[in-house]
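Taking the form predicted alone, here's one chain by itself in structure tokens.
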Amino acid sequence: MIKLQDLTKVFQTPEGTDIVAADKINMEVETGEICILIGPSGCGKTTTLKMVNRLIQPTSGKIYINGKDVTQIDTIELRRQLGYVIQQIGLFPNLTIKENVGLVPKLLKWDKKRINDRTVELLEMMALDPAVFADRYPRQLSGGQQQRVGVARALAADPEALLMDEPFGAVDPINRAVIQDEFLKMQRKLKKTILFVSHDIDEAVKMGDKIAIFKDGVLEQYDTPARILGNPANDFVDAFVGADSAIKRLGVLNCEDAYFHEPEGFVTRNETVGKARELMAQKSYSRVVVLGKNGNPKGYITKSDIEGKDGKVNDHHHPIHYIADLKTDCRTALSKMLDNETTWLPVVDESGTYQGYINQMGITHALGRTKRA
């Protein structure tokens, strides 16, 4: 989708000293990715960014979209393609929110329902009640609230890709974890191909198919999170990514990654504690899981919970505080073993039937396979 070839940037200064500000870049965005840019200050990442929709003009090298050359489009034409976020928002004070998000559509000569539809659309999409927030102006609403109507503007005409530089950086932490969901959640629906500025490393590991580590006008590293966490090109890299990098890890890793799929580790509630024992000696077993009539954990027993018992399972399993499904990161999943004081979770499919369970020690060995890949 986005093929940067060769890329650079030569400022120079007042006195003629050549200032390289992006040396020779080469990276490839698939259609559908999002690839995050990030690195120290002045290390060319925004600079890159702004080369692609040509508010900067490259010194030399070449920028295709699908293909395309873009200095062979007209520039006014080829901003209209790509949604463009800043961190400052940049919304116009005098106009209304619906009229800040159908500005562009408006530009393209849209008829006002459909704008309006698109208005309505995106708002919703924002989780911005537009029988809300379609008639109040900027001031009226938070940062956060401000930083949702900028990406619903920039996604208003519908472009092929969104270049986004550090959209999220000026808001709280609170809302912007919030922000990044929701935004991932659209993202899962459009698909857009993004290049994405960020400073903050673990934005770049939670939002990034691919992340582009710079310094100095130089692309370091170019990869999946996965990668550059487990094998950093270099010492800039891994001291960029920083020492708790396997903890970052566990934020790429899903529980399907490092699950134990135990087909028959589980009994149902109704069966008796005697089928239970039996299992348990089979197999070795310390404990099995207790599952309701449609597959899906309700809890589990251990071998001393009916040691000389008799009687239904139901009577004396341990209700589950926390499943994880398959999608998981094993961030969460090892964050909600500390909170129950348990080294184990059951692990379920999108439909919740039991497949298997994730403990500490498969995400140790999951890391270790990450890390040798």
Second form
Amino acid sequence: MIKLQDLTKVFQTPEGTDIVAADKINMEVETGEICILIGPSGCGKTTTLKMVNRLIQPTSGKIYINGKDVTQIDTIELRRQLGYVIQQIGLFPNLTIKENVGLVPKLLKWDKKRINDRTVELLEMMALDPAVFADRYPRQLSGGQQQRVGVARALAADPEALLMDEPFGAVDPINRAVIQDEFLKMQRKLKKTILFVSHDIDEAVKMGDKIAIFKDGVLEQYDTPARILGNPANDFVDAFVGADSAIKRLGVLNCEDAYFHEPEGFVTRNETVGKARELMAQKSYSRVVVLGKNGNPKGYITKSDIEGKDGKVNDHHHPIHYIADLKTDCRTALSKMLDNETTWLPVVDESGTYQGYINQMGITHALGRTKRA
Amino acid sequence: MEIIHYMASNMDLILQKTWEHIFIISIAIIPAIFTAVPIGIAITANDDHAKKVITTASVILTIPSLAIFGILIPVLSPFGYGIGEVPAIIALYFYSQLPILRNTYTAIKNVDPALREAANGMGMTLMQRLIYAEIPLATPVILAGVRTAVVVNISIATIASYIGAGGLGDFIARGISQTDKRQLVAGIIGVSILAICSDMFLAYLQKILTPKGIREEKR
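In place of the form predicted alone, output the structure of the form predicted together with its partner chain.
Entire complex below, previous chain first.
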């Protein structure tokens, strides 16, 4: 857990006037959570981050890491306990990838074998084959690969927390999405406490368990992405998250929150049309989903499709183009609906079992519910 | 023809004088590296100091060598070293400062600030940062400074012959005073070959001491 208490930084300009870069920042980041610090340039987000590892010395206030006040401990010792990743990466060009990753363990005087094992483990975690990359030099890697090494280096000594300053800002958009996804996947396993500076609200919504929005050194709002988007604390936050905040909120809402539970609303492909008609009449469904060989939704049939027909449902169904699962975010689900010119999608659970369906009305209601919450 | 004949028959003497030349320069350049590099690194911490130190070193370089030898005679005479190799070595030491110091300063200053921030952020001390990153990265440029210093010193050491420091300058000095073309040209050829060879040797050193990760890739 990282706790900032009345953390303040006052800079003096050469003319002697004071600039408050961070004004009594109070926040708590729970262990294992990613907290995104965001705001316009000069809002104090980077200052706040750098005060945690004291690259910037706080003017006043306290910082607690796992309950321990770190404001007074030796900076060198403190920094070795905190991983640090910056946008410009800052790999040592004269050292190999292996040596770069093993740098902090080496400073901590780990023995050679332990450093080597750890390096291999981290490179594998970062999807960089150690056999290929360990002995290369940074300039032989692409920007995205270098940033992976940067993250591996920060994690090397298993730090208590990670500080990341726009870590993926210099990576091209396609690779950025990939590296963000990989990072989230890794974070689910590692559960590090992370402070992450970003200027991209989409990145914040995607990556953050919490978002802290700064303006002119003041923490304007600190909450979950869903609540920041749904209940902006003031006009500034409202404007900052953008006019399409509801669309962004779709990204943090899962189908789970918005679908209609209807686990009986299916027939299997070899059942008769009569069975389908009976089910529709009994439950007053206007359509039923047709399950394929493996129990996965394969198609659907409506009342009019089978009026006066007989045989197996398999002969009469319409195809289904996209199947959502409970963890699919509503943004993707809605996009797939629009893509396939349909108003609903079947929803399955992790095992692929049909659970019900999601439609635009369900999404609208879910957005409304979470806004009022 | 005459000259070749002269050089061939005096090869022993030429080699001896070349050795003297190399000796004076080596004795001057090695301590010069050990002072100029740390000073060059130290002044990166403060731009004002850097300006003063570099200006001072530049001024030293503009003093004619004969003048320095002249100044050193009364200064060193009480210790019995008014003339000979000692004043020559001291003068060459001072002349070596500027190229090495300025190159060190520039090289360290040009290290990517991102690297410095990353190093600080991961808890490296100033010393560790210098050893692991900044000095290795600055090495090629520092050695370029050493190359400049050596080549400049080879020509300045020639003049030190006038204060009895020996070296290949002896041929030139005698050639001029005795209007002996053979000795003059032999001295010039000797100095030129020495300068070219030293430069090539140092270029090679510069190449092998450049960290592999920043070497130009052959395409």
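Rigid core (definition): largest C-alpha set, two forms, superposition within 1.5 Å. Residue numbers count along the first chain shown, from 1. Keep in mind that what you see is a predicted model, and the values were worked out from it rather than measured.
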For L141, state whether the C-alpha moves by 2 Å or more between these two forms after rigid core superposition. no
Tell me whether P319 is among the residues that move between these two forms (Cα shift of 2 angstroms or more, core superposed). yes
